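Below sits a lone chain in structure tokens, taken as the form predicted on its own.
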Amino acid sequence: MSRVLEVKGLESGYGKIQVLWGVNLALPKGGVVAVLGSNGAGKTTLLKTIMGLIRPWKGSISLYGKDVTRLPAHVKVNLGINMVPEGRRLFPDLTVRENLEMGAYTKRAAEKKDDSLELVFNLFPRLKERINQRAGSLSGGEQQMLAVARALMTRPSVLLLDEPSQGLAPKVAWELADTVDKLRGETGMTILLVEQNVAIAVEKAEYLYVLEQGRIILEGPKEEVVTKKSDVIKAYLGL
């Protein structure tokens, strides 16, 4: 299976503090890959570095075989990669429609705005019901749906999801997680999921990476990873 996104020897951090140490990972076309790890393991830093929000110190990032290591985030969006950040980062005083339209800011996305709106409303019917409602007045689950939908307005082929279930009630978290299956089925999208909810990650992903103190300490198809009853698995996956 061809690799859509590939990361090799990635190192980055903040100021003089190094967070990532030689991280390698790959996303197969149309696959769902999850990165697991405790708080402070470097999961969000990994996504931000891939996205171009943090400048990498060493290593390489390739998208469809093209070197995109040092490209800024807005260029990567044009190339087909986008990220749903932790904490949603919506415009609370704008309506659902206005937030979605803010996502369709590139020329490519603007040309397909109507098709994109149809896609996100099929995925999230509740957003259509609340199309003229201010984002700040939505429930937590609805806000997370809107954050995902806004990213989809750019028509990405690769979507990075940072802790999408954070702060949500279990039922709502699973409803949102089921969107991953719908996305793959309807668009063939490739997804990199960073998630502390181990049950969701294991259910939705085919391949798992475990990140600890900025290093990948374990990886493999989920069937292999979850059946290894090592101390590492017990500590980081809660099994």
The other form holds:
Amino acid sequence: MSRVLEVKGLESGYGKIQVLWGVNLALPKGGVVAVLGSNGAGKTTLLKTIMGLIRPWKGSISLYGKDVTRLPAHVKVNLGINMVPEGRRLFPDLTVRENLEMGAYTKRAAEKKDDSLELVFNLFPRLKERINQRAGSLSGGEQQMLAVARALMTRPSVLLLDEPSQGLAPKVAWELADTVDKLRGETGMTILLVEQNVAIAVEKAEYLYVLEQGRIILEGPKEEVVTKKSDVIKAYLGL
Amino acid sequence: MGSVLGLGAVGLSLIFGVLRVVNLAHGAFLMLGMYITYWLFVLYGLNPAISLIPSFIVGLLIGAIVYQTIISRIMYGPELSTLVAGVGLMILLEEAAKVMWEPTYRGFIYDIGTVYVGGIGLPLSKVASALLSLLLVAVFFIVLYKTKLGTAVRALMQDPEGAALCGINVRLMYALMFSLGVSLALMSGSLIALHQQQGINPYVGHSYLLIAFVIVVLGGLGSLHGAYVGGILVGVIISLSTLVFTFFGVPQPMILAHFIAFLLILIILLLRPQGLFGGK
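Having seen the form predicted on its own, could you give me the form predicted together with its partner chain?
Okay, now the whole complex, with that chain kicking things off.
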């Protein structure tokens, strides 16, 4: 199984506060991997560091076998990795169309813009209806759709999703989670899903990592983690 | 006059809106633009309108150097450090100007005729400077709202992290927008020089810095079109009240006009603290 993304001994944090303490993680091609963990475990920091929004202190990150540890986010985006950030990070005063166009900002993405637009409108027909509306005026679910759509416009082959279900009604959260299946089915995308909603993560992913206080304390194929180590899951995730 | 002030305020607002840096050296940049136009006119007889081009280029260069050497190193630090750096830069530029060009009042008259509108004489040079600044601001807003680069700038103003995730080189964009903001200040200074028949001196930036800040706050912090409209408003208030005070023979009409302008702004801000075009 070829590894698309490989993280080794990753340490990072904010200022003098260390958050990650030697995280190892790998994404197999076309797989869906989830990172579980309670609030403050370092999930968002992990994704931001992988993306290059936070500089890693130690360790290495490689994408398709190439070392990308020190590259900033905008360069990584061009290499085919992107993230749907926590809190969506949309441009509220731009329209839906402008938000999507910004996703196709790089030359590489701009060449495939029309194709990408078709893809995201197929995935989220609701966005097409609201194309000229300000992003800030959308509902929470629609905003999350737009955040996913904007990331897709950059044509990633690896997508990191940071808490896509956050702040959404359960029904909407599941609807969005279903796009994970569609994405890997239609585009063969490799997905790293970070979730506090354990039910969604366990349903969608085939391999699980459990992050606690900046360390991976447990990992394995989903069935193994859920059945054999159920006491750990209970202890850390409150299932 | 208002339109020219608005141009400078748009530059200040651009730097604040994009980089969240309050540029206290803005007035000093404006002063440099005035001197560029003054010297090119006095020494080479260059048309002040054409001196906008060297002002633009010098502004971009100085802006890039200042961004790279100072701003990029401290913009993520405590707010106070950018303020102190701004004051330091202002003093540096002003003292350099004083050493090079002496602390005397300078100015020139660029007379290309006068038009009379309703019995009031308007020097054509002032009309031309207003139209030029209007043109520059129009070009700026067309780029901002109608091009991909402009949309990227607006995106960056709203969410830098989201912009980085779209593949936008945030630091490069900061450097560009800081430089452009400085350029707008210099060009505004170049056009103000036409209104300053004897007032160009190394410290002339102070009063314009104050006016620019008031305009930016009046228009709504970080609102670019607010800055321009605010500029026109302040310019009109100052011009009109100067005219009225002169007509009634009040001593020092200019100073009183500034007082009236600040008083009105104070009242507007009491009624609308977020500024005319500010959100929330």
